[in-house]
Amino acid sequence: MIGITAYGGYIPRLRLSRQAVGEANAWYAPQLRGRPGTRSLANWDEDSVTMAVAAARDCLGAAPDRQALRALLLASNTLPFAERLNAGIAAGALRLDDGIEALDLGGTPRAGLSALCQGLARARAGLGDTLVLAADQRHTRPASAQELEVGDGAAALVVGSGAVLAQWLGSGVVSVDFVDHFRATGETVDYHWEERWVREEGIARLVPQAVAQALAEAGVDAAAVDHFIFPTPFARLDGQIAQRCGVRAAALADNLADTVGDTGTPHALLMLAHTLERAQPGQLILLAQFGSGAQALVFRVTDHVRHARPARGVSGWLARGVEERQYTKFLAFKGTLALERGMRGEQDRKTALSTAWRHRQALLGLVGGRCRVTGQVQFPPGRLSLAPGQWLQDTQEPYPLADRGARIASWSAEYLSWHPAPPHHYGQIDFDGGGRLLMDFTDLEVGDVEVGTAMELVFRIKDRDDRRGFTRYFWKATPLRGPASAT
């Protein structure tokens, strides 16, 4: 049997007012004023890469060993590097072996689909477990309609044989260049053709031909179908799809238009990881999307949906959601709006590529080391450990922190210095089995931290260098809310 076998998704703390939008911009496009409901918004420290990180954690916290692992597949169209291997950085974070094989997807939106049908070709061929990550976090001109639909988040599937809770039935596909909206090289922000078209020209008639042969090689009536997920930022044009492909419309799942938005590539395998966490034992699942044509798939729940959880789930991310009223926070969040940084902003962050190597399993995986005769933690790690009295040598054992537990053992918030988000946070924490470091806070408000306070782990965004255009990932501490996402 073939199919997923663990599920995760990620969506954003933050979750941007429409109806602050629409007020912003009134003067100048009156027509965004009275949509209701949020839209998911990416913190300044986020982007795709942190994001699938994110959800990986949240999918792989019931599995037993990442290293069984035997491909990362990592699908977006807003990765931070064009040449830089993107799903390198996330492999790195998850601490995944080296000896995995690891890929970027993109081009259209529905890479994240494609991505899922790469790894289930490779568990079909016996090829092991594939984890398929697909993020995005989409830029669009102030005041335009895209600002209000578009969301920011991620989704993680892990796909091969053994305790399957979905089982793979068939799938189809159409590509052609049919362009609904397009983005040159260089350039950030999408150009959209008109609606009417793309419905009636494009999905309309594309998706359903990816659906028939989607339920022909299943040998599934369309009918007997229980769950239809189709992302689209178009209203109600979900149920005439389903109703166009003989689906009933009580199988409609909920395309968290109202929450988060349409977060693009992932959204697909998002809404499939929040229909997965209420989905029952032998109904049938029917996702497709469009982009470039359109792709369709076809699962069986199995009796294992009933053991397999997420960490968090997508259920427990949308619980956790804080609306953001400041709509040049997000413009400024965005890189849409440039802020005054002062003096004390003005920085070189050129980055030592060496150093970056020789320490990568510190720095992206947050590996600290173990000393095996006093058994206690060090981070950084290093060959030299202090017990009472002498100094021990070469006696560390990698020890990594990232899933630990931890409480803050003394914090500050200051405006000194600059900050995209001040005041900005920071502390020592106190790690659960030993280990105190130093780390930035973030995804807090003045208030939510004191002594004592428990903290997880997140892999985010340690600082930009503008001048050469590289990202520098580290680990930061967040307020623990709701169950751990510790793997």
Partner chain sequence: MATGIKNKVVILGMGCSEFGERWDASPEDLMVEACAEALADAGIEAGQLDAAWFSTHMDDVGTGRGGTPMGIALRLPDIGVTRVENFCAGGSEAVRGAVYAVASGACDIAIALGVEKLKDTGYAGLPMATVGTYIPQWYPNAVAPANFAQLATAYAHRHRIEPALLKRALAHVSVKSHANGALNPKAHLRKPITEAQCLNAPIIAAPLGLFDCCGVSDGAAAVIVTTPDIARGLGKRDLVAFKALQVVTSNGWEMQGNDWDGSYLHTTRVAARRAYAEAGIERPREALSLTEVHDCFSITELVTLEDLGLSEPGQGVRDVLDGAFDADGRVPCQIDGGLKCFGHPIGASGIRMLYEIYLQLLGRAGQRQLAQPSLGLTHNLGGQPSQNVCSVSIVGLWDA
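Could you output the structure for the form predicted together with its partner chain, given that the previous block was the form predicted on its own?
Partners and other molecules have been left off, which leaves just the chain.
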């Protein structure tokens, strides 16, 4: 049996108020006023790679063995690097085997589904389990409709054989050069064509073709579908497509438009992860996405769905959202508004690539050292253990820290240095089982932390070297929050 063995998602904590955007732009674009709800907003230190890693951790928390993964496919149209394997960064952060096949995919929002299909094909060919990641953090022009419609997020699936929680039954694809929107290489914002033409000539014609193929291959009648997942930013279009495909209206999955917005490449997988949280064994899921044609897949939920749960899940991420009403913060985080940085913002953040390579395990995977003699854990790892009075050389073994519990030993929040989201919080973090790091904090407000606050670790952008266009990553601490403490 081939299908999905684990799933997860990620939605950034910040949710930009559409009303706040409308009010800020009312002088210029009064038509944007009155839009309800929020859209998700990546923090300044998040991009498609970090969100993909967050989704993968949400997913792999439930997976039995990361080392069993043979491939990592990262689908996104907003990857930070045009040349440097973005999936390779994620593989390092997730401490996956160096022998893994890692690939970046993109070019269309349905690249997430393409990655899923590739993973399934690998499983069918006996090539092992694939981690499928999709993430987008799209740029839009201020006072545009897209600014309100899109959101930031990521999704993750493990596909393979064996104990699948959703069995793959069939797929359909239409690959044609139907251009509803485009973005030339080097550009940051999409150009869109007229909505009615896109709806009628594109989506309404191409999606049903792919769906029909998938249903036929699966041997499933459209009316039997229990969950129809079809992301679209156009209001009520998903219902119309369902009707055209012969799918019951009740099967329509929540497209998260009111809270998250359309996250682009990951959105179908994000909705799938959300659906799997409540899907019952035996139910049929139809998954479709539009873009340079269309793609569709059919799955049947199995009994394993009851046990294979993500660490936090889309519902968990949804519940921990915090409304953001600062429109200029949104613009600054997206790089649209260049705020004054002062002299401290002139710091050169050049990365020594040789050093980064030498310490890749520590930097990307947050792997410290544990002394076999004393049991002492330290970061960064080194040749000598931290054992005052003893010379213990080469006694350390790798000791991953990212998934361990942690607490604040000391902290501060300063307004002196330039920071994209002041005040700059950092402090000493003590890990359960040993180990201490002085590290940046993220995703928090003044008053959220004190000595003893329980923290968790997240993979984030450490610095951006604007002069050379390099992003470097490291781990940060954020207050451990359950859904109960949301907002």
